[in-house]
Amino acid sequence: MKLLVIAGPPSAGKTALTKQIVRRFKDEMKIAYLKIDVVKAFEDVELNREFDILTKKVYSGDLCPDHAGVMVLGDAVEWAERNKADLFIVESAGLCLRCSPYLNQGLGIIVLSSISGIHAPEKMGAMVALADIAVVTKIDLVSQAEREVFIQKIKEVHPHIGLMETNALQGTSLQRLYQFIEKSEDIDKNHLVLKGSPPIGTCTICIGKKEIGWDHHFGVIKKLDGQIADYLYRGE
């Protein structure tokens, strides 16, 4: 199984991308899709309505959604392997700047507005330098000088991200990024990993700790399906 973890600020066209990426791979691959976020999500509903995806949400509650992410994929990979899907595509909430929900395995996409401003690539930090993808967006609201500023600051956050430009809505010039999904190798789940360190906390993952999965940490856990009760303290 492939896996994309897409990631960005909010409103920057993620869920716009990901409804490219799914319509031109839906007839070759079995998609499965998680969406993770704090309040309130629809995504997952509007993607299994459009294309007939498998599709699933988790809200982090508590947590910060990075970390929510962690706990929740180890239980979410097995999910996606037991409905057989070839490629799963895991949405983050985007915003913690300093998190980076990218792995060891799979594709870790950066989506960034055009009309964020030109210093917004600097401010988000290990989100944008541990990325392998930058898909900018929203580059028929700037001028051509605007798109270059912004690409170069791209470029001196993280000199080897592949780059492409678009308009989401519209999937123009995509052609490269799909080429990266399909040469991308499968997973391995049982050594998924984070590429970053987290920032220092309290929690586990906090502190450093890089497993994917609650069951490989303490403190305040999150399991995929887990209800009020499962937002409990694992450990002394």
Given for the second form:
Amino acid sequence: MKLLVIAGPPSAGKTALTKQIVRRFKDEMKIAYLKIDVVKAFEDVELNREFDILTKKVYSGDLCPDHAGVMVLGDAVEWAERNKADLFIVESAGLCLRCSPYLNQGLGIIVLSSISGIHAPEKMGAMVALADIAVVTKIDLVSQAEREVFIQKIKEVHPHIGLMETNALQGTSLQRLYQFIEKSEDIDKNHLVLKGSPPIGTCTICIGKKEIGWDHHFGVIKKLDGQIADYLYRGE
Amino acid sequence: MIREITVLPGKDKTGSLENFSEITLKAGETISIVGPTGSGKTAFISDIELLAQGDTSTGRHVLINGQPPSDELRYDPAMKPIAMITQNTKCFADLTAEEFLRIHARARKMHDKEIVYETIDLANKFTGERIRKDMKVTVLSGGQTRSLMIADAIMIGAAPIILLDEIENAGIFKQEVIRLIQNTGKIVVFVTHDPVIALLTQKRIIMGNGAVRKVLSQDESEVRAAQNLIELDKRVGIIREKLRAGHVITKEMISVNFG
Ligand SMILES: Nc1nc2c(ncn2[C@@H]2O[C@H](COP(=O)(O)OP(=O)(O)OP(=O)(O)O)[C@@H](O)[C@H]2O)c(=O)[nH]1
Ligand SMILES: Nc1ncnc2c1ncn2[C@@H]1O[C@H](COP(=O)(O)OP(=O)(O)O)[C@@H](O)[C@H]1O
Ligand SMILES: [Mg+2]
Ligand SMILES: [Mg+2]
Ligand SMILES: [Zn+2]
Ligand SMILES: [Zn+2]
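Go ahead and give the structure of the form predicted in complex with its partner chain, now that the form predicted on its own is out.
Expanding to the full complex; the earlier chain stays at the top.
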């Protein structure tokens, strides 16, 4: 089974891109789709209705969607394999800019809209840096020069990312992405790990204390590998 | 070196095959695309811009010098032989005109520092509203944006193929643009509703229902008609300026004599 993890800010065009991918591959592969969102998502119903593929959604609630992804992805991969899927597509809400949902296998795709502002590629940290491919959407809404400036900006921040641009509503120029998907290898579900180390934050804010100011809070921010991060803080 | 591009037929909006075998556009040639709104004019030049390989809504293929373009030509902005001025006259990038052009020059691997200022100077030849280098591109007017993008396409895009989508509607000096852009040895394609532009180009492609309907070549009598039209167009321009300045329009100003 091939695995695609698609991430990106809200309304970037993740679902529009997913639909193009499904349209292209639905006749040759059995496709399963999982949407991870915070409070509300409709994609599962929509994709199921439009393409009659297997779909599922999970709400992350209090957790960041990428943290939630880490917890449920194991089960989800089981689910997709049990249903004999050949291609498993995960769409992450991508609201947390500290984490990234990409795994060590399959393809990680960041979707960025060309109208999201020129500094978006720099602000998005791991979500862009750890992706294999960046797909720039909504190119129908900007001038060619502006598209080139946006692409250049991504390249300068992430020189090795595979870049492509599309009008995701029409699926223009996605041939190269389809080739990447065709060439991507089947995953081995017993050796799936996250590509990046997510920060683990435990603090009084996380557990719901509402007071503001340093006096009222303490906490530790610790990396997964045990190292203490620089930005540790304590109540004064 | 780009000698020619070839467009191979795709499908119209109802899925029927287009009725031509191929359309070849040669270096130094000017082409206009005409047809009603929604007839597929923008889609046609977008196919050229994306070097379509059956992967756009029309299903057309585009060849360069008779060959399918390499991935490098298709996907590396620095290699892209095409500059397109779209109908969009809004920029979203939160950058000044100078910063914008500088990043674009980097994307196009141009290292001459002066190019940015030369581009802004050229843009100011196309618009009456002065563009300054420290203006944010997000606040430029439609005419200013269009002028800057055309100047950028000529100077920084410096591409052998230039595609212009309805430039006449954006408050710019279109005669000046055409004068500067013609005779540069480039392939220049104008999507247009303007009869002067349409008659001045060597080839005219007529669109309908998403497909190419006809391809016409310029003939002698049309060239002469175009001269008259230019005269008329100038006259309209003068009347427009007079109206703006609050003058009363007399019958004499409007009378023309076609030779
Ligand atoms: N013009 C244009 N609109 C687009 C394009 N891609 C997406 N859209 C529109 O942008 C809006 C958001 O697209 P979605 O695909 O739902 O975005 P998303 O990333 O899945 O959004 P969330 O899952 O809600 O975070 C929709 O109205 C799409 O129709 C594009 O390339 N061009
Ligand atoms: N051959 C085609 N097949 C399918 N859709 C098409 C085709 N040609 C154009 N379209 C679509 O029709 C709409 C109008 O076309 P457009 O090129 O914008 O028209 P124009 O520029 O002439 O006003 C667009 O959404 C475009 O994608
Ligand atoms: Mg979505
Ligand atoms: Mg148009
Ligand atoms: Zn997170
Ligand atoms: Zn916290």
